[in-house]
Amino acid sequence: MSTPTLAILGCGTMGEAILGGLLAAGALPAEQLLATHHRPERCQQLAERYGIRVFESNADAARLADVAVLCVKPQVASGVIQDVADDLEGTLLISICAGVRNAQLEGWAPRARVIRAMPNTPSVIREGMTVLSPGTHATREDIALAEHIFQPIGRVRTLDEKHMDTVTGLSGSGPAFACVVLEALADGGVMMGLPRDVAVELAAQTMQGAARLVLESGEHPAALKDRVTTPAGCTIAGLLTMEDGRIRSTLARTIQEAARVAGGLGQDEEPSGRSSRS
């Protein structure tokens, strides 16, 4: 399918990041993109900003789509999908709902082919990390199409579903954890006399540069760390202070706990049952 019609069901922050990435990359033309939102003013805003068709009804968009990307809260995913299940027959359904399993998605929409996806918030600036996990009936062509959808907003990997809770804890929640580290580094700069805006800029650019160095060099972070750690220098002094605070185990346990909680998301239904709201 060279130019599928794609509908973003529940076009909030992440849905808009996907939409903007597709348009900016020329991956799909505006006439092949649809979106939904339950607020009329938001629908108008999206339509004017991107030149696409936007609906208040998920069903109206789903019945026109070859691919539907579900971008709603995990607690309402069941109701939204079941309300449009008949309209998803033969459709590729991609869900970014944290904690919602492929088996659940396939049970709610048995006539759709399913792929579970976990992007993260840096997707808004096209620096996201998305992991895909195909369902039982997803084809290689479906996976390739899902990669095509998410590549404009960052890096994409495909993994077995057993890893998705950890992915949610690491790359899904990770930007929040990284911002805490960034803020703490900036606080250190302020404590030593730097203006706040300068300290934040230095910390942010340093973290961005270190991350890109790991990705583009392919070297292990420990090797890059050792390269700037000279005998009796300031870096080793700072590193030992970090170790005194057990930063490694604290951060590792942070991912462990986030992954544990992620595993429970989407497993408890909202008592209100079905909902057509996006």
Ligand SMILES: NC(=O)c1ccc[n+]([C@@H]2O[C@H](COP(=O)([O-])OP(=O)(O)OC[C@H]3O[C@@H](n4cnc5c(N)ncnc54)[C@H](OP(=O)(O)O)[C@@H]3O)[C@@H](O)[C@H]2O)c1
The other form holds:
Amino acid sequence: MSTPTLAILGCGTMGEAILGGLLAAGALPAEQLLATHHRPERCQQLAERYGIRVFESNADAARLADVAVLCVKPQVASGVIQDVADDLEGTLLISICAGVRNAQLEGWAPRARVIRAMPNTPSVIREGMTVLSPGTHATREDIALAEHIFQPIGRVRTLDEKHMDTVTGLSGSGPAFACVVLEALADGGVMMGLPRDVAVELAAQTMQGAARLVLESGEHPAALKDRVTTPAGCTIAGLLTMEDGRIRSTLARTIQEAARVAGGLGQDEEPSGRSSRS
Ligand SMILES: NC(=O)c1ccc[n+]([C@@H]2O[C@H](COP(=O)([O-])OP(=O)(O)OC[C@H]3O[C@@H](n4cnc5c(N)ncnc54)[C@H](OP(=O)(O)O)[C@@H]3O)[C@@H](O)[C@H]2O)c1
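Show the form predicted in complex with this ligand, please, the one above being the form predicted on its own.
Next comes the full complex, this chain leading.
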């Protein structure tokens, strides 16, 4: 596969996570990475930080790109894409915008081939989780190219588009939920006398270790939990306290609610009580 020129349109938090991850992995050379931002000071900051070409004009970057990765907020996606629709002729457009459907993207940029993607912020340290969902005109080669772009920055899966709002609630928003759990575990350590930095390190490494154990062993999490649960021991005492707090249903409902709200982002009708941020 020849090296494509990739443009990140709207390089904010996620755009920078993808950009930083691709550069750290050496997946694309800096000269084939472009970014855009509508504020000149941000353009200058990105150019200095990454040594790449950064444009204030989305059209200028789109014209040069083989692949355009749309990283603006869902609410402005339609305006940005319709402004550059002619410049996206023959381009692979990958949108990471929560809630924005392939059919919408194909309507705004009819000459582009479209893939919807949902990455997450750990992409910046190459521990991301990205789910891809190809649009009507995306080819096998396009999917392979999208995998090639996201694989260096974490795991990649391709799923039917009907799952994308759930994916957004689980792995897209998930790092925030995991940080709350991590912080709460650390709080317990602090309550029992550990210094904060030690407690955070212990909680973070423990969560990372448990997660890797699940991924690498392929075992069910319940089996791994049972293995460390001694009868009448401290772990079962802690587990029952978690169950008293209904932690399972709280976390499961967290994903359900995040997925529900994700489904309304980028749509004309906003679900009640949603914020403008994903
Ligand atoms: N954050 C996450 O964890 C996460 C995870 C997965 C997917 N996503 C999706 O990723 C997308 C970006 O999220 P984010 O958190 O990275 O948002 P963000 O930090 O706000 O990034 C978007 C950037 O685009 C800029 N921008 C706005 N209008 C523009 C235009 N016309 N041309 C060029 N740049 C423009 C914004 O500038 P201003 O700040 O000046 O408006 C902002 O810096 C969203 O669609 C979201 O659904 C986010």
